[in-house]
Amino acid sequence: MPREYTAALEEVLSLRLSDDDIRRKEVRSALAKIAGLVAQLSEGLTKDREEFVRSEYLRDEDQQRAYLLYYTTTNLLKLWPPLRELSRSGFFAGYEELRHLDLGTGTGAAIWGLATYLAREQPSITTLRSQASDKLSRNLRTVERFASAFKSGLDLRMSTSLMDLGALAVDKGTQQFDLITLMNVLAEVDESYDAEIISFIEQSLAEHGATIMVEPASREVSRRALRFRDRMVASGFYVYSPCCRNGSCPALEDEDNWCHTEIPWQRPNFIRIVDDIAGTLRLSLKATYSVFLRQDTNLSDIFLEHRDFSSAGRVVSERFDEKGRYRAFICNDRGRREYVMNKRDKSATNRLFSKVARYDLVELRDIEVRGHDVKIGSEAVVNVLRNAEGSKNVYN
């Protein structure tokens, strides 16, 4: 967890969160209170989401504090993998100052995720101009306080605007942004507003800008995000990542399917304490995301000499290790298909298939497309181009 984020969190909450401090009785008591609220938030956001969202739960000061400590902490790093993938295109190379708009900011997870990423992995960007937007003034005040407490090598210049995503207005004077983020927003906005949101993005995004959507990984919310993805594509945007296809999402063809990444993280001890008390568990970070561009550019283009959406693919399931074979579902222009390799066919060229993991970006050649699956034979070639974290992945 980035130290500058934790330090700002401690200042805003007036709560010390180091491993030594959380042993103190008064800190444990404060975390126990927060854990009780997290349990309520978790139930509201899963079991009766629509009614809970309508209650505008973050208006309550105690619930907002609990949300900030737990959900913002467990969400901000979910932005790093799509940012790392976007950086492979050279997106950040032309900027010293980045203009950023965060739609539906809440307590600011996308802003802190972007700021910590830039400070660590894009040092050539010295200034981040972030505009936080939300319909709740309480959220914007919290973000302003957090920005004042956030100290890093990055010059973070924060502005805020009251904005209801259900009542957007666009005019010719709309400000242009290099990067627009939507994080845990669509889960709380009715789909009937998607057309207006997309129109707003079209008007607000600079010509060579990018839009990143990150949503929870539950089946219902993930499928809602995938439908938004398809609407963005229909409006003329291209999916840069994670998809290796320009068409509609094949996961939506079967109501039991959805699509999400899962990355490991080092759970802070204060989150572990809240998990233990609240009955929640965040051992990994899961999310459904998409990176949208105006240009027809795909992450796989960077690794392959010529675009080939039948050879490049994204692993969209766990790997199943069975008695005589390995299986995984991979998505590309062929759709969401099951790929199978018999263990007796494992060879020097295809052995990496036995180690692939969810959301690896892979290249597969000399394979056999069959009616019910795709066979990886002994002559097949399998390369892992990038892992779920957006980093180069080398399996031994």
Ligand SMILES: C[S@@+](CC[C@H](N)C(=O)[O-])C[C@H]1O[C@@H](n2cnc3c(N)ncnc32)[C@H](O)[C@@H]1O
Given for the second form:
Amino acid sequence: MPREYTAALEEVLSLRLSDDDIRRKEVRSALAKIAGLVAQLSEGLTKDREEFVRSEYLRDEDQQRAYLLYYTTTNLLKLWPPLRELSRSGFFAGYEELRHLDLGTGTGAAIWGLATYLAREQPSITTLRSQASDKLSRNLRTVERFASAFKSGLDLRMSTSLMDLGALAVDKGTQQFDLITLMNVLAEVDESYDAEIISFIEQSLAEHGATIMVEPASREVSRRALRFRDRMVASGFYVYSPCCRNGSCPALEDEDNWCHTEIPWQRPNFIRIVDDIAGTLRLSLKATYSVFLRQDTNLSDIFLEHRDFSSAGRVVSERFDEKGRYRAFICNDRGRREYVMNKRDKSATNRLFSKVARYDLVELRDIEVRGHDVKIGSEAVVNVLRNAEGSKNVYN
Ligand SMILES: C[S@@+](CC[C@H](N)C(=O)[O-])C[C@H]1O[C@@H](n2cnc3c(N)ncnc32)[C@H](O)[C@@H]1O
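Switching forms now, from the form predicted on its own to the form predicted together with the ligand, please provide the structure.
Let's see the whole complex now, leading with the same chain.
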């Protein structure tokens, strides 16, 4: 983990989390207590979701502590792959100072994710002005405390605003931001408010700004996020990544489908201890994300001479290695289609298909589009434009 994050976490929780410290009895028992609360949070956020979210669980001091230790730690790095993809467009090059708004900030995962990323990968940005917003003032106070403890090379200037995304009509702001993040908040907000959230984003985003949504990867909430994606597109925004299409999301056409990335990470030992006790497991980081721009620019444009949403595609499933063939689902203007390559057809030009992984950005030419699938024959050309290494974060 980025050390400035862990150091601030230790200070705010008054708990030492190094590998040596977590062997001590008192630290073990503090982690065991937190793990009990994480088990409750995990159950609430998956099984009895609606009722649990209505209970405003982060009002409770102990639950907020557990959320901060476990969920903020396992969420912040999920912002890095979309930020890295965005940086390929030259997005960060024009800024020395970045104005950022985080909606539904909770204990600030998106802020710590952005600040750790900028400090390491965008050294020309020296100042980050982050505005944390949430409907709970307790969260804003915790984020302020965390920001005071967060010491990195970046000049982090925090402000907070109490904002209910379900009552934006009265709160509408006119401040302009270069980057707006929504992280695991749409999952808690009724979809009937999406139109107002989107018009708020339209008003608050600078002309060349970006909005990044990162939501959970489980089917129901991922689909909810994809519907928000479609509403952003219908309002005139473009999805810069991960999609290679401007239309609506084809995963929504079949109610058994959804779409998410999976990011390898090095699980900290204090998270492993909590996982072992709580029965949770974070061996990788999964998320449904979208990067939205006002301009029609796509990540694939950076790699291809001309826009081509039928040749560029995003791998949206794992790769299935079967007897005699490889299969993967790939999404672009053609929809979310199954691509199949017989092992006997493997050639010098298509062999990379036998290696593709979830969320690789690929280029496919000379393929055979059939009724129920797309065949990658021996003549086909398969290139990996940006492999999952791009997401292979994550900072160790
Ligand atoms: C699951 S937490 C996510 C926190 C943080 N963004 C993260 O990814 O770890 C959801 C957050 O959304 C906030 N929230 C829920 N409904 C909201 C609303 N109507 N307006 C603003 N914030 C809301 C909650 O208070 C909570 O802090």
